[in-house]
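So this first bit is one chain, no partners, the form predicted alone, shown in structure tokens.
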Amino acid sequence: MVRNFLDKIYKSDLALSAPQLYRTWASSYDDELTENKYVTPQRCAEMLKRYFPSTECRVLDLGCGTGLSGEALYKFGFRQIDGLDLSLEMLELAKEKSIYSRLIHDNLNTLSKLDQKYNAIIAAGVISPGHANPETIRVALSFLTCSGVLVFSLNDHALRNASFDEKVKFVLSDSMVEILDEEYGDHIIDINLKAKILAVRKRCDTAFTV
């Protein structure tokens, strides 16, 4: 079983920065995650489909990487998909899959290059310690249309980090959102890592700002 990078990615003392890690990992990313049964993209896409059964919506795949989440969204019938990621190398691989209408190179925590709103945003395997922080949830919500839906995952490392988990809960309680769905299940099966998937709807009774 190949785990060249999965054994490194969750180490808090990892010497490489996230951009450096993903630059090095890009070429083998799909093979390693597929071989170890990474199922969170499928779980997130399936949950989003519950709230957009017609799939007629514009979706942002936040932290799209090489396009595994985009492939899952496409499989469930979504066709208007933009992707955003911090790694140029991964975006180049995502482009080859011809899934995305647009690919954006940007910081996951600030989303400073986004210039439009979306009906839905999916963040599969993105919100976690050492990667995108809990405030990313608040920023992502600001790019949703009225009644838009954000689907995101929190893996065991995020859930077991008390400080991180509390910050996520605070952002959700402090934001104008309705929690629609919450499911705990597999994340990467072969390393026995699980994740909670949440779907939240942006409320429209008051204006929402970051």
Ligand SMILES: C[S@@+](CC[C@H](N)C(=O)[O-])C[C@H]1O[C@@H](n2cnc3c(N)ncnc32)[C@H](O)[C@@H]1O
The other form holds:
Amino acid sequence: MVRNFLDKIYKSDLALSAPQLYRTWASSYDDELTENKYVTPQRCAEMLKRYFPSTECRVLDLGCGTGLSGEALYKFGFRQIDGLDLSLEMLELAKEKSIYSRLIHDNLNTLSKLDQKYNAIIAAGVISPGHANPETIRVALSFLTCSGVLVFSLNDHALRNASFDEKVKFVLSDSMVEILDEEYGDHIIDINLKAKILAVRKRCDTAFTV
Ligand SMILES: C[S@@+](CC[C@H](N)C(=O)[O-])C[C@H]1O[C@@H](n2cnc3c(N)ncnc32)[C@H](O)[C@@H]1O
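Form predicted alone done; form predicted together with the named molecule now:
Let's see the whole complex now, leading with the same chain.
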């Protein structure tokens, strides 16, 4: 059982920034995650399909990594998929999968604008301590068309981090969104880590108040 990184990633002694971590992990990431049954990409894609059954929509895969989340979207029928990630090494592997129409190299913690809007966005395994911060939800909403849908995961580490979880709740309560779905379930089965998947719809009507 290969757990070179999974054994370390959630421990505080792994003093690597996200770019350093994923530069080192990129080449073995798919094998390690697949072997340990990482199911969040499938869960996110399946939830997105509930709101776009025809799959006719432009999807942005935030923190796409090597493309496991893009592959899950493709498996569920989505064909117009762009990806964004801060790790060039992960993006190079995503490119080899020929799933993405466009790959964007950027950091969600500093990015504020994109040159196009999307009907749907997923962020699988990305909004988490040491990764993309809770403000990513607000940034992602700004990249959505009106009534667009954002699906994202929060793993147990994010949910148990009180200040991180509070910030997520604050951003959601402070944004024009309708919560469509919320499901807690498996994240990486073989290390017994779980995650909540949420789907939220962007509201643009001025009459909407929460
Ligand atoms: C656990 S991986 C998930 C990758 C892919 N979504 C999947 O499900 O396999 C987290 C990814 O988020 C990216 N990431 C972390 N922090 C980020 C940030 N601030 N901006 C953009 N990407 C980030 C990492 O480079 C990495 O590829």
